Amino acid sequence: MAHRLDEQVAIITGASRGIGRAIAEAYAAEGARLCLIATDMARLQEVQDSLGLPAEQILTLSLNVRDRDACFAAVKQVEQHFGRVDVLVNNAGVYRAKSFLDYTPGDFQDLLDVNLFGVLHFMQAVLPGMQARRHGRIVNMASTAGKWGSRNQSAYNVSKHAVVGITRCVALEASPHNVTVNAICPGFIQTDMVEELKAQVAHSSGMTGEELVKAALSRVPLGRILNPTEIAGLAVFLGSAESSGMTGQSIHVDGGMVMF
């Protein structure tokens, strides 16, 4: 444990699973008071009881990011719970994969929702505080898709855009508050997201799950599949001290599949 997290106050959405889970096993093993955020509350009970923090050191809540009302009373909760905000963790995440023409009104919307809305309520609640006390880091979970166009997912594409450019912008009001935001842009990492993905565009492009893991790594030139661990350690970076000169940044862990 090299304690660069120790006493900070983080907010981790989409925790129970996945690269959230991972985030806030690296965020406990760092020190961090942590609120865990997602839909499933037995999951996020599980996740509790495997990182064995003291009561007074974890709080778990079940709510749905669209729920802009739910956001701003869950950081409201966590500030009287802990005194404050110091670190927030977006990484609640939906995926949807379609032809262009397949999608409707509908799954954009359910997407921007989730993926975008989600994020900017969280952003919206714990500025005032973080602001007011000159002190906080945000971390938005984007994509390598929201980075470039690829087949049969614009909608998560669009979203993960959204995200993207929505950390550039906040980045630019939040600095003279010395609040850094940045972005975390994962490629292939191997959790239950990646294993929805390989069975949407199998059905939507014909390909089997196998073919289509061969082609997309065929674009990696590590050539594997990240684990939601290497995700982690960029997150823990960027919610510590260590990364106090960075912010309005999208960064890539993908396994060099997008280098610029």
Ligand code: NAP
Contents of the next structure:
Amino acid sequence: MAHRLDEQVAIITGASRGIGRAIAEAYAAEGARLCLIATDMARLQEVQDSLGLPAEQILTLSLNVRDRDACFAAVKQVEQHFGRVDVLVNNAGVYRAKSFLDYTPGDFQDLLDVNLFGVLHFMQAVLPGMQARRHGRIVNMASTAGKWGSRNQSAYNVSKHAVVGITRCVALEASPHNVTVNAICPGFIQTDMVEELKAQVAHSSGMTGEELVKAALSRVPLGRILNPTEIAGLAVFLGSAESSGMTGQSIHVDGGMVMF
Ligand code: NAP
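To test you: the structure above is the form predicted on its own. What is the structure of the form predicted in complex with the ligand?
Starting with the chain above, the whole complex follows.
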């Protein structure tokens, strides 16, 4: 039986847990060959073991996406191992909540180093090969925080607005080469990051975690925190031939929280 990502070679960053792990599971189920990236090798190994793919169909690489040389070396290693990269899922990300007045320039730099520059390094590393082969799909993980303002997380929102912006700009330049670049904007998804958000925002706002969740969900028409698999489905679509007619888009998967 044919699968939606048969024979496709995909790099997924931030694949050791949360949304990235769910994307790795969905991509494996759809027949992709995988390179999984994160900093924590033990967790990556656990994901690799759980997927049960033949050893020649999966690579796990421990690297920090802030490190441009390491990102380029990883892409080179994948191209040597699998012959090419068809799909890049730029999912690795970090979160930190503070009021604007409490954030330091270092906080902004730190979030941009991972959430923007990690995305930029990997796109610049894969695009020459994708463009030469006239085939490629790039999926960047932005956020609803990349589309609107939120209190007490301006540095995170800035980094995710940057992901939406760079997705649009690179989509324009890559289109003539038949490479598409799209972004996903999740709302509240049940992962370690949303637990960090609850703890940090509750601390700064004086609410309990429960009060915070209630307030947050009052803005979500579907009324629940989503599951990582609900993001993985869109990541499969955007990485597959089914999305060949769309580029430069940033799509909300947020229970209806943002409607424009
Ligand atoms: P998570 O559970 O905290 O997982 C983050 C992933 O990124 C982990 O695999 C982590 O692996 C990896 N990572 C973090 N910094 C890295 C670095 N410097 N280099 C390499 N890997 C790094 O987060 P998540 O909720 O799954 O979030 C995934 C993406 O979705 C992020 O871009 C996030 O901003 C976005 N997002 C999440 C939500 C949400 O509600 N959860 C909402 C909107 C957008 P290691 O720890 O092993 O390095």
